[in-house]
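First, one chain by itself in structure tokens, the form predicted alone.
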Amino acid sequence: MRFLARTLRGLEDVAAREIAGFGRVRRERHREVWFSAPEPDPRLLGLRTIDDLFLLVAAIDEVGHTKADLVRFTTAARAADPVELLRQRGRCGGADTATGVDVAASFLGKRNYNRFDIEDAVGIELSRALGLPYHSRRGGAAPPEGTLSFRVTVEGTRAALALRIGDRPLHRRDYKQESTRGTLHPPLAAAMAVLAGVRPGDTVLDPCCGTGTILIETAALVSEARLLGSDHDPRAVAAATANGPATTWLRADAGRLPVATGRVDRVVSNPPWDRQVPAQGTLSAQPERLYREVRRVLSDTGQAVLLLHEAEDQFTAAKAAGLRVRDVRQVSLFGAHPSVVTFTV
């Protein structure tokens, strides 16, 4: 069986690493990992570092930039067997019934057609084959619940036609009962835990935990880790407690952590830095204190993974605190381009 996983730009290799435990990675490209598996496996819906998971219906080659090339999408949709796709979707843990069809398309670069032209070329054919209504996205309305969602992506001259396995994107986590401004994208949080190399038995600290996304994702990846989250905002701590009650949450100043020196194996965090959330407590006047506290609580073999904006501007403070930059990778996140930075002691 062939699959397509969507992820954030910059995390394709991290997603491929997780996927390799279930199947054979065939291709990595912009925000995508194509892979195969010998048989349906509902556990794939539990992948943490991907945004969404699809059955790969067709790879469409020699896609050009003119409207005449829209026929390639129509032809691929006509060649698909949507009834068999529904059956395979059910075997992979998705629903095997649907109330309608919708299509979302995206492409890189300039073309003489738009995303809605692609969506209609595919959606009309598939809805006709299934005998179900087609819900076009041209008007901006979201498709109704129970709709069979297809995805078309185009990069260069190659396009992919794929069918979402779940009823909704995988990045929408069920545990998100409470949220606050600036909450982190769950697959990115999971990828940060992977990059931190969290091991069973490790003590993991998030000193700016917000609603707890990083530690909850860490727990899903490494159930035996000891997790501690703190935040200066009592509302964030209350939300984190509601989302992940099995973790230890406490209200604390990230510049004066109530944690013993050298007792933490991994620090994984998304510091505020006055972006969506203002810095509070000690960090509002002395942001460099975060790095001093991170270095203090880390063991001699510990490391920290932080999501930073304008990362290079903060390296001086990190190095002054005794942290060394080991790896920097830029990601694309809702129009912003922060960096996931790994520090060692």
Ligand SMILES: C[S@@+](CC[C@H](N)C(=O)[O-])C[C@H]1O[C@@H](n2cnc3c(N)ncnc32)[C@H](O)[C@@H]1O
The other form holds:
Amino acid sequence: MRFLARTLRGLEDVAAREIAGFGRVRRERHREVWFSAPEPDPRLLGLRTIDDLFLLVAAIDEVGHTKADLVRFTTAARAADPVELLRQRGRCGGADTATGVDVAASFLGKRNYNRFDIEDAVGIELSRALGLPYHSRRGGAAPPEGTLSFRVTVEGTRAALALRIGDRPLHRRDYKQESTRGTLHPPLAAAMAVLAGVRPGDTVLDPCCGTGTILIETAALVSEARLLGSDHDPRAVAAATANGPATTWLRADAGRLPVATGRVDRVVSNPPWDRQVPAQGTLSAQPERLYREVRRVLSDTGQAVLLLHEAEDQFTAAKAAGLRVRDVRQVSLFGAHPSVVTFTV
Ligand SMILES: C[S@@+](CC[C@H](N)C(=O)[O-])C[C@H]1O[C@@H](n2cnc3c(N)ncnc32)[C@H](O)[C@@H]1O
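Form predicted together with this ligand structure, per the form predicted alone context:
Below is the entire complex, every chain and molecule, led by the chain shown above.
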């Protein structure tokens, strides 16, 4: 069986690493990992570093830039066997029935057609084959629940036609009952835990935990890690407690942590200096205190993985605190381009 996983830009290789435990990675490209697996495996819907998972229906080659090339999408949709696709989707843990068809398309580079042209070329064909209504996205309305969601992506001259397995994108998590401003995209939180190399038995601290996304994702990836989340804002601590009741959460200032020196194996966090959430407490006047505290609580083999906007502006303070920059990886996150920075001591 062939699959297509969608990721954030910059996390393709992290997702490929997680996927390698389930199947054979065939291709990594912009925001995508294509892979195959011998059997349908409902555990695939538990992949945490990807945004969404699809059955790969067709790889379409020689897709050009002109309107005449739209026929390539129509032809691929016509060649698909929708009844078999529904069956495969069911075997992978998705629903095997549907009430309609919708298509979302995206492409890189300039073309003489737009996304809606692609969507209609595919959607009209598939709705005819399935005998189900097609819900075009031209008007901007979200498709009703229960539709089969197809995805078309085009990069260079190669396109993918794919069918979402779940009934909603995988990046939406059931545990997120409580949210606050600046809450982190769960697959990015999971990728940060992977990049931190959290191992069973490690003590992991998020000193600016917000709603708890990073540690909740860490718990799902690594059993038996000891997790501690803290935040200056009591509403954040309450939200984290509601979202992840199994973890220890407490109210604390990240510039003055109630944690013994050298006791933490991994710090994984996105601190408050972005556009959405202001620094509070001691960090509002002395942001460098965060780095001093991170260095103090880390063991001699410890590492910190932090999501930073304008990361290089932070390096002087981090280095002065005794942290060394080991890796910088830029990601694209809804129009922003923060970096995941790995520090060692
Ligand atoms: C970008 S948010 C973190 C979001 C979190 N990762 C999530 O998924 O919800 C930054 C957090 O830092 C907290 N914060 C601000 N100043 C702080 C301080 N001095 N000590 C601890 N936390 C602080 C804010 O309350 C906010 O929850």
